[in-house]
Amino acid sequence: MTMDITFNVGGAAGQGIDKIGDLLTQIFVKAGFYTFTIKDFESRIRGGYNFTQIRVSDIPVYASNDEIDVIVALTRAAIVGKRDQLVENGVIIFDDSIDFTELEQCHLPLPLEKTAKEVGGDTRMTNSAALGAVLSVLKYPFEMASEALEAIFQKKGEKVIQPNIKVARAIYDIARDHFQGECSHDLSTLRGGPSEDKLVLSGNRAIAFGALAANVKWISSYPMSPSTSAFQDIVSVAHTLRIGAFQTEDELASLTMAIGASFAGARSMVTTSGGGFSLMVEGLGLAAMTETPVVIYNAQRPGPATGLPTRTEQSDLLFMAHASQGEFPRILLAPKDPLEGFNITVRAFDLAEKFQVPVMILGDQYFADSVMNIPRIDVTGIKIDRGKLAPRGSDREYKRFQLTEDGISPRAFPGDVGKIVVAAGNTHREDGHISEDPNVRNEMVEKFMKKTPQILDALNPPTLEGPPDAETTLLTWGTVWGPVFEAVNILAADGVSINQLHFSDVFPLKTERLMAIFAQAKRVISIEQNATSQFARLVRMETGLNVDKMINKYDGRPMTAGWVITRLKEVGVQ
């Protein structure tokens, strides 16, 4: 029987919730299991009710679960916050200093903080105490936990390793002696899972690693949640890898600085969220007019204005597809998970330089902060494609915007010996100098538009999960892939004729497979994390095709397979 356990660690900001979640994740990853972790937190530094939820399974999992097996509560609010999602024989573990008298059989008050202080000498080891309690009620073999803790704290030395193990063991024994209930899972015979995927990665870190693998040489950003950690990860190695990095005074400055660095020859990117991208729109037009490649990562969050700054949404698609005045090609990519986030970021730099256009990566808070274990990434085969470069050597006739059959001009950079490089934000001639001649304007607009067919050829088609002749097709893009994919598998196992058509390369839109699936499906249902079905609208704009039903979620919280299945049944999918 498949093992599928969900842990929820809740409390106030600043209580170490993430650390307990990280410990649980790493222990089960090291034991050979698949994990998926989400983080739900308020927009405040201290207090409030936040939680980390970890799903562990012996088969790959791609989304969170609705039902919870074990709750670790560090505040009273955390005890009641998720209690209605606790499964039968689920367990709530909380510190015995919390005033909570509505005890049920599977409520387990324990001296977590007291044991951390008395046994370990430091209340910061409450994390390890909570870990020991969780493993005890699951009857998880402590020797496996001990080995994992040694590996986790290895860099901190024995002075940290041994006290943490002692604290975890002490609470493990106390919980074993005091717990009277029956937990929904018994892991006493557990000896390991089948997974060899040991790299634990969030979406933001995957973006950062992809940029590093693509040889990014400049990053500028005005930090904005939930994209900030991607910027921080690159900044942390910027000196070692000789990357220019700068925290700017605002978002427009961050993009224009990146454009300047790219104009000078450096692979460049910015990180932001929707509100920050709003301020970059003028700079986006400058990148387009000067045909300067740049990569923009937007970790979307609910708007407008400040909206829900620590929540998730897919509501910037149409804005980014049409941002800035005028008409020009751009590319939008939307990774479905961290592994694809890495690969898409590498591709983004190549595509930007090959076609000399802005490339925008659409993540969201769910993608940015969720964590899963994936296969080790082999970067040895990555080849950098810098696109069409002008030959070295003197060329007094060099024209930065030379008219070519494919609309792409050879790039040279300021300082190249024997070449003069001129660019302007105005309409310009081939040599870069400003012109208002209508014939020049026509030539330059047509030069832009020649790139689009080639861009479409370079983009990946949508993926189809399930039988191609299914009666119901679910249309998705970006990070809703995971919960919808799990829902499709559950429904298919119950005999429902269903498949999923998913886009990660979202603009410009590749339409061949899309139109073929629309032609044969009995009904097409779009599922999006926004209120207006923006991708379905984009499909209609590009093809004239309408979906039959639209399912939308816009409360700022991520989807689950259970939520998707419930909504599908409401629109008649049985």
The other form holds:
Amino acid sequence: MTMDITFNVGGAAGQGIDKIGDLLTQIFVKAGFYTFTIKDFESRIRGGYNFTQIRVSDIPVYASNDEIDVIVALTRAAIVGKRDQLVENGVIIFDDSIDFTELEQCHLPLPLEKTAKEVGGDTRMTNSAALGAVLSVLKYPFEMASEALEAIFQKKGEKVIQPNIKVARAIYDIARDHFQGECSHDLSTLRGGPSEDKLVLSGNRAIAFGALAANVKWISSYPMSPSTSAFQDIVSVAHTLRIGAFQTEDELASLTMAIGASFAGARSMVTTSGGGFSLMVEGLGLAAMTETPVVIYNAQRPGPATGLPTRTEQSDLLFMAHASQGEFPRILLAPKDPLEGFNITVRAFDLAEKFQVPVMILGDQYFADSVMNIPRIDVTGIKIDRGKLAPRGSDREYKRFQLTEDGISPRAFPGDVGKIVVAAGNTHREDGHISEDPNVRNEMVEKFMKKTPQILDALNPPTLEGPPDAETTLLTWGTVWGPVFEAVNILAADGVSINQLHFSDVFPLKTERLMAIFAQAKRVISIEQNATSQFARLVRMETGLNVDKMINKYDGRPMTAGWVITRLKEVGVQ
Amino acid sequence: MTMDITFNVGGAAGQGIDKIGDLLTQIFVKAGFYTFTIKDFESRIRGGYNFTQIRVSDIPVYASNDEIDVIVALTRAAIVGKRDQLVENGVIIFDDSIDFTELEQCHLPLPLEKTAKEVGGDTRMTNSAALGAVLSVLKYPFEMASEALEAIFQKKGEKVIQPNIKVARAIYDIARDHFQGECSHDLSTLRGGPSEDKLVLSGNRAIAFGALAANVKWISSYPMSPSTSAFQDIVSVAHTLRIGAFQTEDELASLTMAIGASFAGARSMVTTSGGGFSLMVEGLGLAAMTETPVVIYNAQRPGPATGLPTRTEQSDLLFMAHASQGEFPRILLAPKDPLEGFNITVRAFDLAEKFQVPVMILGDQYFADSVMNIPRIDVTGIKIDRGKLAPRGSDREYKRFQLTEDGISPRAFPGDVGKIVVAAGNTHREDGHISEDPNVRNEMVEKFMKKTPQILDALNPPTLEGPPDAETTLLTWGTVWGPVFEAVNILAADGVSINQLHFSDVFPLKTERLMAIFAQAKRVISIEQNATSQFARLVRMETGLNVDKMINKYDGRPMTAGWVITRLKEVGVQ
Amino acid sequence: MITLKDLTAPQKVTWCSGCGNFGILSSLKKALVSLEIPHHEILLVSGIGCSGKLPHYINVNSIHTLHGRAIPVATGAHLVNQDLKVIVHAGDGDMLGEGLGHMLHAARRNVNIAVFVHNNGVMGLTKGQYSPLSPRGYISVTSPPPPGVPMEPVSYLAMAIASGATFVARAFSGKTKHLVEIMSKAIQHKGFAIVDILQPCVTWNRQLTWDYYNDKVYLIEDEYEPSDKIAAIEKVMESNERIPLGVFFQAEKPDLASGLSIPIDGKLKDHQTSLSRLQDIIDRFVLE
Amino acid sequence: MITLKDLTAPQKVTWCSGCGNFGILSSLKKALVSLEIPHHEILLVSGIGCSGKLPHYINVNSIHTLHGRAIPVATGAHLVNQDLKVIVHAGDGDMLGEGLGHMLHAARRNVNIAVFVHNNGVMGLTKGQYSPLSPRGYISVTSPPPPGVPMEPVSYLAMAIASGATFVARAFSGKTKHLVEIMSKAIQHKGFAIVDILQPCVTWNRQLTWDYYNDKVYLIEDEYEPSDKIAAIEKVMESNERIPLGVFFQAEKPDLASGLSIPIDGKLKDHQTSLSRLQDIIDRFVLE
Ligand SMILES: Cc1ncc(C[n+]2csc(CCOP(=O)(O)OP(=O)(O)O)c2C)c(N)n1
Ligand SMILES: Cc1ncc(C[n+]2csc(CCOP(=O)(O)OP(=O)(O)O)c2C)c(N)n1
Ligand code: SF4
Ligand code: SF4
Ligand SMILES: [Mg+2]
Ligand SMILES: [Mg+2]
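Right, the form predicted on its own is done, so what does the form predicted together with a further copy of the same chain look like?
Below: every chain and molecule of the assembly, starting with the one above.
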């Protein structure tokens, strides 16, 4: 790796820090670099202290970094909040109107807003000013930046492009002249990076695209951070693509409406976070009992109750694995990054229809709001599998819950000519009519239970990074994959015998590979973004196997490789 | 055991079979016997086929039996439904108006209704007629019965007593003259049994009494089988005892209303079944986050969704152990019988207030509706422990969530003079005001986690029946205790090396004793009223220990010792 | 297109004899026959209660859902296949306790479904507790005297009108000819139709009996104009000395479906998202 | 008994500057001071939303609950300690989406609490989605054009009146003197009091702005008599060219507490069940 720069853009909610971050990301992605961006914000609409942190590298990056090279601060708090993490020769750029007297060499007050106004004629161009300043301290060739800005603002027309470029240029020059310190990065000879990954995608948007590619035709949701943008992304294209996308009165309605839609034949989903999922629990049981496929996306956040609405945690795993009274098959998938988020969502719909069970996708705020550039996704060839459908045409004997060898009954939909489709949340006969007969009950329970082994066959095994016979195995699931993967690579490069066993398909749990790796490892360490090591507990529940150490983070902030390594060293891994 | 008689009284809903059952129970309890009664009924109000089955013995009985000595059938279905289970020399008594031609020796058609009308003047006395018939075939001394009837009807006055006794006597005589067969039981020399247990109690009523004894002052519930009668039992005495007992619009309101009541200082509870509990899940998290004690009684039934509303299952364990987003301490208790149901409920309130956590009691339909006679409960000396309370008087610095050594903060209530009590479902500071500070978050998560080891100390260990070093250990929890206990005794008497390790305090799981017993047993067999062996899975989750065999029943009907023994023989225990 | 025979009950009815639900079932059958809808285009959605069992006693497409959630399930099914005539049956406990919010939201959205509320003033299936329509003072196992039910019943028809329902009516299980007529109108109505069906529960409700209703019900005057909201609210809130039957309010308004991005022709359920359009959308985020 | 100083915010306010919530907070403080209630006898119960944060900006007893569930929590607290003045603050999303059923049931029960609805016509804290009070056609991230919000807003004041609320009013965050007065009346009212408080959300709602309201609000005519339900419903459903402020409906009725078995003297929370009476009850089931 020859280049690895981290920018932290901080300020108050509503000041446009996301916009600056986006511009930075776009410029570097266009220039051929890998980027990874996280968002850190409070549960408020204006004010406070938020930041977006962008990491740029010439090799793929999968997590954020602890060290910051450049801070762009739009408020005083944004300087103070992050300066401890500034690297030697790091730079702090801020508007010179901010009342900040403790000037050090790394501090670079600049007339951002003033220049935006004077040169661009609009304080909203402070974004471009900040961008110009950042690029200047990096000695980033301005021609490259202006080309990128042209492309970025292209849709808005010349009237927007030129003033923005002018503002950026003006600050670029001022900064060059005024910057006293020395930045660790000198990009003056930069001509472009190696990355071909040009699709800029957040986890939530990946979920939305996956659902659209899987032909979701119904989504009913109720806003809840950090899931909301996935729903909004679908709403925003609903008109173009003809999707029924509807904001309901609550989550009880969201899921039950989606069940109605799916029962009547449309691929359906809901998006929510833990609190909303809590309200869906009874509906989950209805989906299960009526064998109505549905996809539920839960972007987790720290709980219980309202908890920390805009922070991250992996603490709904065991809840979702056992939610709702009674017993029934279900599938839980936890993507590790946006690309997998897309793929998992496409699979989720197929799995839901194939097994006629609810499929739940577990993201979290870290996943939802993180942005990466990934290879372009080509959806044009995507084929979907709607599972077992009853042959068209009249069938007066049609039974929605027909007992079959594999426990899966051919689906038909109300409205299909010549069939009567009956379902019930009560224990029912093959024809969907309710029954209290103990034999019917046994048959129907056994029908459910038959699905699990088949589901297991259809799920993906865990992945292993590193040598299979490493001394230390790190056990991870879902979205902590990135920082742990980076930590493993760093430690391995230092000669540590270590590997990472990672699960994205988390329930029901595929255990063969796990058993094999556990058998070889001298010690297994679980790393989870929660306080009670839920995945390690799930593993023990399914296999009886213990992990030797558990590493947990539960302050609501995402992990970094640095944090992981520090914790590993504390437990003797070096 | 010299006497062990089972009566099955069957008929349509609304025909008064419960009443006949109650009379039988009362007569035998008064006479000094042990009784165990189960109720089997459909989810409908009139018609269909229901039964109540009473077992009477001169030694304590803890479950129902498979063999029936006397069937009292008020409909044709009630003859057909149970005659397979009739013992040799068993008797089927039924009204001679029932159209039933396949008469056998054991069949005893009698003019029950006609006699009620002609002798008693009211067909409602068919109950007493049936009773007279039963007692007659048993050669039960009529004087004893009439004494009992007098006592039972005492409150209703002579006008009710005498005609009922006359009706019973008339049929008693007719039956004696007409009965062709020979009953296995001849009680003609009976003078009374050894039992001193005179309190006749169902599981649900035991919960109600426990709550009342624990000074519950608020209960808000929404009707749901099989929990409803526990709520109704409290409502029925609310006026006398001054209890706030209120039927809400739904379960979302039930639990949150109880949280409001508890937050403001009253011991509070809700009763429900799984579907209602599903709707309480978000509220559960609020109780947890605000550390508001509350007791939740879930009378389980087969799920998912509406399932089998009036049947039994133990299938909400893992759900309740992990319900709600996020992570927090909680307690799950599962009584094995009515007496324990009473005691556990008293403890539940103390535990809830001591640890300021939600406490959940898991019953099920079998437990809820089963009736036993037990020793009189004396509540007059009951002392309750409200846990850590803030000292009275002004304290401007009072903080509801003060960080303490043991993680438990002194409680005060809004309305307490000189204190301000603030709570939030968001992550909050010691003073209850919300915070997103990562350190505050960590402290508050750790405050929660500190409670678990203390809770474990306060819970009861499992009980062991039989020799500790037996070859086979049966692992049970909650309400299947009775039938399994009887099976163990029968097998042990046959020389099988067997014991029963039983948990009533089920979560968090106390593991020391369990590990010791598992270490000694040659094989461990779990027996559960569900399909997925939830308790065995919980044990593996907590200890890594496997059971060797799992026995499951999931048809919604309760176990019997006979059923357990058959299953055990199938897996080689004999 | 449907004959009564087509509708023959798939299983034995389990209601108590004398129950008001029988009149509702038979009226529904007649309404469906008279409306000449294709058999496969009917979908019943029911809640949980004695009322909720109705779909098992008539041979049409159905889904027997959860307590209180019939309306959202019905809404979802309707929106993805607007050819379906979606009919909801639920008890007063179900629809007005657990489900009150859903009902009123569906009303303001003017979802094109017909909702039949089995108003028996009790929770039937759970054995006689008071329901949201039990009158003040009503005595039951959960509202013992004094004072019985300590509050007003839910004035839900008034609320439905205020909320935006476009067909609001009342009928009585004892007057099946009128009931058939009202049901037919409700099913045919384009928009949210709700009918309060007086349905004596002979087992539990000793107050709202056949006699009680036979005594009090009357057909709304011919001259009554069901087009004015306030007048309609006034009418439904009339003192309960006499109980008006008929259509209280009727209006034409855009329904929910017309405000969603449903394909112009064909059903949402059969629609296939254009993958090439989706590719265009994704490509907006590709930075070449 | 309370001074403004006693109420000083325990933490910094996080609302956007210019937000209508400021006027509500300051009015609440003034109302509490003016009412001369003992400080410890006030309990605020809030839902989740920008509005739901209010309790953190005023120093009184409070519980910040869940989205939509403030009313049942408040009901429970009130019933076990009737000395408390229980005041609910919640957003329109919270109270009228998720919580609509609870609100209307509390109204018909005439629970003695005061409910203040922060009506900003959007979901503020989740970033500007439409809310149950957004007008038809309102454009937001979840209701893009065409057609914007495809339905009527919830006419909740009319429904509250129909349901049985005994104090129903509207005020405006921009007219704080009037707001203080209405809040005081609502808190003092014995029974279920609900106030629609117009509260511009300056960040998201570009339609229901300060200007919009300043333009349209007017004080209800002096001669208006708030004792007739139908007239009150008519008044609140008035066309929205002009927006009336004031008390629409007020009545006296038994409250819920009076219908429950609460101790005659003292609070339920402090009551001790008589164990000897309980023993008598248990002994009824002892068959000697
Ligand atoms: C979530 C939930 N809570 C409670 C129940 C139990 N339950 C079944 S039917 C019923 C009430 C039925 O009353 P109503 O809706 O009026 O229907 P009816 O039986 O009177 O027709 C209740 C409370 C349930 N099935 N689900
Ligand atoms: C069960 C649940 N669903 C969703 C959310 C997310 N959420 C938080 S605030 C809010 C809406 C806020 O709108 P409103 O109630 O109008 O309050 P405002 O912010 O406008 O004051 C939502 C949907 C939640 N906290 N809980
Ligand atoms: S209980 Fe009432 S509503 Fe239910 S079937 Fe019987 S009479 Fe009808
Ligand atoms: S988002 Fe709107 S409601 Fe929320 S604080 Fe800002 S202006 Fe007020
Ligand atoms: Mg009813
Ligand atoms: Mg709002």
